[in-house]
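There is one chain below, alone, in structure tokens, taken in the form predicted alone.
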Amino acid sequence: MKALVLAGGKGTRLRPFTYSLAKQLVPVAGKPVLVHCLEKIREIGVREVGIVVGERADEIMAVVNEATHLDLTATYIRQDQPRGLAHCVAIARDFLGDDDFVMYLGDNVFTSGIHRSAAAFARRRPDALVTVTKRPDPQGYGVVDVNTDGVVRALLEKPAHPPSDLVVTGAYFFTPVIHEAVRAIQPSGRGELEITDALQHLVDTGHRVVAEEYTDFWRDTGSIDELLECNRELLERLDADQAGNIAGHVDADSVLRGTVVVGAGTLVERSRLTGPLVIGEGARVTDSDLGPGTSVGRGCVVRNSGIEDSILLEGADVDGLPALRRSLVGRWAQVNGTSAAPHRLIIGDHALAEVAA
């Protein structure tokens, strides 16, 4: 089996930061997304990997080359623009060949893997499978209609009348007839090749799609809050192992509490850490309160500040904040202030901010 995954879009809605970022690289729990996702493909055994690929390519290249510990061998497709899923399939055409593949949406976190998905592939061999969960607003996403064995009759998307509530997410299997499917379809009202309507292309000439159940915690990290969601979730999940891996100084008049990461070369002076948290490489930490649901990216800077439930990027520097919540700071912005208030803020790449009192 191979893999195809998609990181290539726009992120409109990841805006500052996908100016200058690809939104597949924005970091939760101190890794880039798209290296949560193929640590998950890793884990059901697939090594080759094709990755559909846009603006960002040479970015998504760097990170998959330092990630050396996925040991995987990966093919970049390019795609001009973002024509829709299943142009991603159609382009990557020559990479798959004949073979079975999993598709993954390189902006999607499953906490606990994807392995009861492949084990139903494997197991019950259907043309294709669709991972699915429940939500309770069906209505915003594609939604399937399935019978009781969780064989689909049909995929609709954003319904105003959902006849479930399982809705589609970003890990769908694939044997080789869904080239053929995808060939037989035609641009959407958005001009685009939906996955949703090569799938029911499938069901409607008597292939065989079904559903399988994804029930842990799954988000689309395409929004802040769902990016500061994830990285709370992540976070709860560090395990025993990762609890109290202090590879950096942390000196004798700061407090540690809880799960708390410190990597290689930080620097920790005169603060309280509050586990779930993960400090990065070369930042420092100076006069500080960190608390639950923060990551801090390598080589920040952080005085005189409290921040909890926070992403700061590579190189942020943060100083004279008490009360930063819920905050995403881009890579080597610079936020100052006075004030003593609770913020929020969502500041982009190379940014300067002043928070007056």
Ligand code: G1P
The other form holds:
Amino acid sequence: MKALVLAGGKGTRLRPFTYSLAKQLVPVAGKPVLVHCLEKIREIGVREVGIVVGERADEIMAVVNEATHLDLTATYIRQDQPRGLAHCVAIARDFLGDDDFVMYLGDNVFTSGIHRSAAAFARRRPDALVTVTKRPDPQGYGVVDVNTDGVVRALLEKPAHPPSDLVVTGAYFFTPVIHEAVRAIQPSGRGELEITDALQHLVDTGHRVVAEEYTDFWRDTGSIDELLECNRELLERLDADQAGNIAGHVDADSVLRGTVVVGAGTLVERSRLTGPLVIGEGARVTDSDLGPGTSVGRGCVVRNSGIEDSILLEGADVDGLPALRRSLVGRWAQVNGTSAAPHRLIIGDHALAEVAA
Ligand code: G1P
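What would the structure be for the form predicted in complex with 1-O-phosphono-alpha-D-glucopyranose, rather than the form predicted alone?
Starting with the chain above, the whole complex follows.
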């Protein structure tokens, strides 16, 4: 089995970050979303990965190359414009050959991975399998209508009147018959080749498509609130051997509680760190109160501040804000405050913000 990871989309709902960073590279719980995806693919034993990339191809390649712990072989497939998920399958035809494959959307977070779908695909041998989950707002997704055995009768893309609350997530398992289906369909109203239409074509031509329900936490990290939710969920599951993983230096005047990770070369002085919390390498935290639910990137500087439920990207510098909540501070952005009031800040890369009392 191979994997096809889609990392070409533009991420317009994650602006301003996606003006300067691919949406799949925004870090959650200390790692780019894409690296979490690739780890989940490696967990099911797949090593040969095709990655569909768009205009931010170079950044994506750099991150995958740096993540040597993944031990995978990556093939990059260029897509000139986001033209739909089924278009990605079409342009990956040479890479995929006649192998079965898992297609994984590079902005999706499945906190407990995709083992159950992989096992169901191996056991039931359908022509295709979609991983579905219950959502209170199915109108915003692909929605399936299934029979009691989980066999799909119909799929609808963002229907006004959903036939169920089971939505299609970003982990699909395919046999090579999908290639005929992606060739048979036409672009949708939004001008894209929809994978939902390709799957419906399989159903209409007598193929067996099954749905496997995923019951743990799943989100696509399309918006800032979704990113922060993913950050919190993933941090809460930091595994036990990471707990107490303090590679940097924490001075005797600092207090640690809960699961805290402090990267190599990081210096923490006179601060309170409350897990779940990850601080990257080469950061400096002074007279501050960090966590829970917070990821502080590599090389960040935090002084006289209190930060909860937030993400600071690489090199961010925060000074003098004792109650920063649910915030996202971009790479090498600088935030200076003289205000003790609670604040929520969404600050793009390289920005400078001064928050007065
Ligand atoms: C795509 C699929 C949709 C699926 C969703 C999951 O939607 O078309 O069926 O439910 O991903 O994230 P898009 O994010 O392209 O609107």
